[in-house]
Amino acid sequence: MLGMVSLAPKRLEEYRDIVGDAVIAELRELARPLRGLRVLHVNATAYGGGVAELLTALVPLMRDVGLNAEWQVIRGADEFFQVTKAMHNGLQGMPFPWSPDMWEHWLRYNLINAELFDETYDVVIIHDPQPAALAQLVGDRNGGRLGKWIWRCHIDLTDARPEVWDRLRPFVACYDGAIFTLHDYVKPDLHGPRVYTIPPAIDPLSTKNTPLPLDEVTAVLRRYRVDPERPLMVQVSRFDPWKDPLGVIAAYRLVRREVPDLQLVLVASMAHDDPEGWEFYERTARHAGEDWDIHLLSNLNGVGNREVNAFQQAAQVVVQKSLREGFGLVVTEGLWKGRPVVAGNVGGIPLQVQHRRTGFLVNSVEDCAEHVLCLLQHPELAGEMGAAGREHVRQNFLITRYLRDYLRLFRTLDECEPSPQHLGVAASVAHPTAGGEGYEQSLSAHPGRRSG
C-alpha cells in the first residue's frame, strides 16, 4: 500500500444553503447507481498546493454519496522530487538540461510505488506527472490492469518542452481516460485515452473559505505585524517562478508611488514535493530587501488555512500575477471572499476573472500596478467587482460542481463512445475576453482520441 491519507468526514447536506436544493438532489441522483464503487486518488503530497486541497474535500464527499473512495500518496525522496519539479517546469515550457539519469530516477521511484500498489479498484485517478508511470507499471507487473485508470493533469501543457512531453506521452497514452482543466491544454499528439475537461473548484466550508469575524481577522494581521488600518495587497502562492512573486513586488513598488502606505503580503505553503520553493523564497526575500511593509509568510511560521483566509478577507486587492497557471484555486478563493482579483491573463485564470467585471486580467508588471491602483482609488468599483466575483464562483467553481463532474465521468467509463452532449460538464462558464466581449465555453468530454 502507498501512504493512506486520513480525512475528516464531510456531509453533502451541509452545502444545501449555499448551492440550493436542486444541486443536492442532482448529486444524490447521479451517485445512486455508483454506490459502492471503489475509487482511489493518487498524488505526490497530502498538503501544500491545490491538488491536496481539492482531494481533502472531494474524497470525503464521494464517500458521503456512497462511493468507497480513498486517497493515497506515493513514496519519494529528494532526488525524485527534484526531478519531478524540473519535469513540472518543463511541461509548462521552461527549458532545462535533461539527462538520462533524471528519467531513470523518475522511473525507478514509479516502479517502487508500483510494487506497493497491492489492491484493486474500480477507478484509479492518478494526479499529475509525478506518479504518471503507475498505470503502465502496475499493468506490466500484474499482466494487465484491473478497473479504469484516469490521468488527471492539473497543469497547462500548451508550451510543454518536447523533450519532456515526448518521454511522458507514452505513459499517459495507456490510460483509459485523461482529465484536463481546459481542452486547450490537451496535446494534439495524445492518442489513446478518452479526454475530459473539468476545471477545479473550492470547498466553501473549508477553514480557508468560511467567513471569519472581523476581530479574528484583525488579530491575525496584528500577529504578523500587518497594520489592519492600512491598505493591503495579497498574493497567496508557492514561491515559484511561474507565480512571479518578483513581479508582484515590482508592481507593489510602482503602486507605492501613489499609495505610500500600501502593504504587501506574500503567503506560501512550503510543500515537500517542491524543493525549488526554498531557492525561490530566498530570491524573493533578497528582492524584498529591507522593506518592512513586504511580508513573506508561510506554513513554516504558523500561517495555516485560517490565517490565509484572514489575509484574503482583509485585502483590498487580491493578486495572482502568474506567468503560467493551470487554473489557480487561490483566484477562486479571493473571488469567493468578495475581493476583486488582479491576475495574469494566462491558463485557467480567464475562466474565473472576468475582465472588468470580477477583476482585471493583466500582462505585465506595469499593467498589474495600474489596475491595483485603480481598485485602491475606487473602492465602490472594487466592491461591485467583488460581489460579482463571489456569485460567479458560487455558480461555477464550488466543490459540489466538481463532485458532479466526477460522478458524470464515472457513469460514462463503460460506454464505448460518449458524446460531448451526454457528458457535458454542464457548467458553461461565460467569461469576457480582455476586451469585454463575452462568450460561452463548454466544459465537456471529448471522445475520439483513440488509436487503432
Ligand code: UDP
Second form
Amino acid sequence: MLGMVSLAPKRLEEYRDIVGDAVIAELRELARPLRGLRVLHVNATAYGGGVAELLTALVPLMRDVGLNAEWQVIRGADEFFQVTKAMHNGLQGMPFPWSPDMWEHWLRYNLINAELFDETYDVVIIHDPQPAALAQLVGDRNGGRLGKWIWRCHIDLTDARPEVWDRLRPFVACYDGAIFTLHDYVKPDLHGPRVYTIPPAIDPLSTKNTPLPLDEVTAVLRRYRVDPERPLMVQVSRFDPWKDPLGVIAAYRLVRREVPDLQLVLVASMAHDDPEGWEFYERTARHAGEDWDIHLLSNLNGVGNREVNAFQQAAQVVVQKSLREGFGLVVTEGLWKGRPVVAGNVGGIPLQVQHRRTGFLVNSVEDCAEHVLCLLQHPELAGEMGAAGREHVRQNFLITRYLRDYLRLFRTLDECEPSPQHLGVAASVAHPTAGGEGYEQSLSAHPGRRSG
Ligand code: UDP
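Now show me the form predicted in complex with ligand UDP; what you just gave was the form predicted on its own.
The complete assembly is shown below, putting the previous chain first.
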C-alpha cells in the first residue's frame, strides 16, 4: 500500500450557517446515488502546499456524504523529488537541462509506487505530475486498470516547456479524465481524457480559516516580535522563485519610503517535496539583510495553521506577488479574512482578485508597491474591498462548491468511455457571470481541448 493519510472527521452540517440550506441540500442530493463509491486520492505529500490543504478538507467531507474516500501519498526519495520539482518548474515554463537519467528516476519511483498499489477503487484521482505515470503503470502491471482514473492538474500549463510536457503527455493521455483549474491550462494536444475544469477552494472551518479572537492574534504577533500597533504586509508562500519573495521585499522597501514603520512578514512552509525551498530561503534571507522589520518565518519556528491565520487576520494588506500561480489558495484565504489582496496578475489569481473590487492585480514591483501604499493610506477602501472579497469567496471558493464539483464529476463517469473521435467534455467550466459574481457549471461535450 502507498502511505495512507489519516484524517480528522468533518461534518457537512457544520457548514450550513456559512453556505446556507440550499447548498447543503444540493450536496446531499448529489451524493445520494454515489453512496459507498470507493474513491482514492493520491498525491506526493500529506502536508505543505495547496494540494494537501485541499485534500485535508475534501476527503473527510466526501466520507461524511457517504463516499468511501481515502487519501494516500506516494513514496519517494530526494533524487525523485528533485526531478519532480524540476518537472513542476518546467511545466510552469522554466528552462532546465534535462538528462535521460532524470526521466528514469521519475519512472522508477512511479514503478515502485505502482507495485505498492494493491487495492481496487471505483475512482482514482492522481494529483499533479509526481505520480502521473501510475495510471499506465498500474494498468501494465495488472493487465488492465480497474475503475476510472482521473489526473488532477493543479499547475498552470500554459507555457509548459515542450521537453517536459511531451514526455508527460502520453502518461496523461491514458487517463479517463483530467481536471484543470482553468480551461486555459488545458494543452491543445492532450487527446484522450475527458477534460473537467474545477477551481480549488478553502475550508472555512479549518484552523487556518476560522476567525481568531483579537487577543490571540495579538499574542501570536508579539511571540514573533511583530508589533501589533504598526502596519503590516504579509505574504504566505513557499520560498520559491515563482512566489517572488524577493520582489515582495523590493516592493516593501518602496512603500517604506512613505510608511517608515511598515513591517513585512513572509511565512513559508518547507514542504517535503520542495528541495529548492532551502536554497531560496537563504537567498531571501540575504536579500532581507539586517532589516529587523522583515520577518522570515516558517513551520520550523512554529508557524502552523493557527499562526498563519493570525498573520493573515492581522495584515493591513495581504500580498501574493506570484509570477506564476495555478490558483493561489493563499489569496482565497486572505480574501476570506476580509483583507484586500494585492497580487500578481497571473494564473488563477484574477478569478479571485477582481481588480479594484476585491483587491489589486499587479504586474511589477512598482505596481505592487503603489497599490499596497494606496491601501495603507485609504483604510476605508481597504475595508470595502475586504468585505467584497469575503463575499466573493463565500459564493465561489469554499470547499462545499469544490465537493459539489467532484460529486457532479463522479456522476458523469459512467459516460466516460473515450469515443473514437476522442471527444472532450468540459464539466464544470468556471467563468464569471456578467455581474462578476457567481460561477456557472456547465456540462457540455465539445471536440478539442480549448474550445467550449
Ligand atoms: N501555507 C502554509 N504555511 C506556509 C506557506 C503556505 O500553511 O508557510 C499554505 C497556505 O496557507 C495555502 C497553501 O499552503 O493553504 C499554499 O497553497 P497555494 O495554492 O497558495 O500555493 P502552492 O504552494 O500550492 O503553490
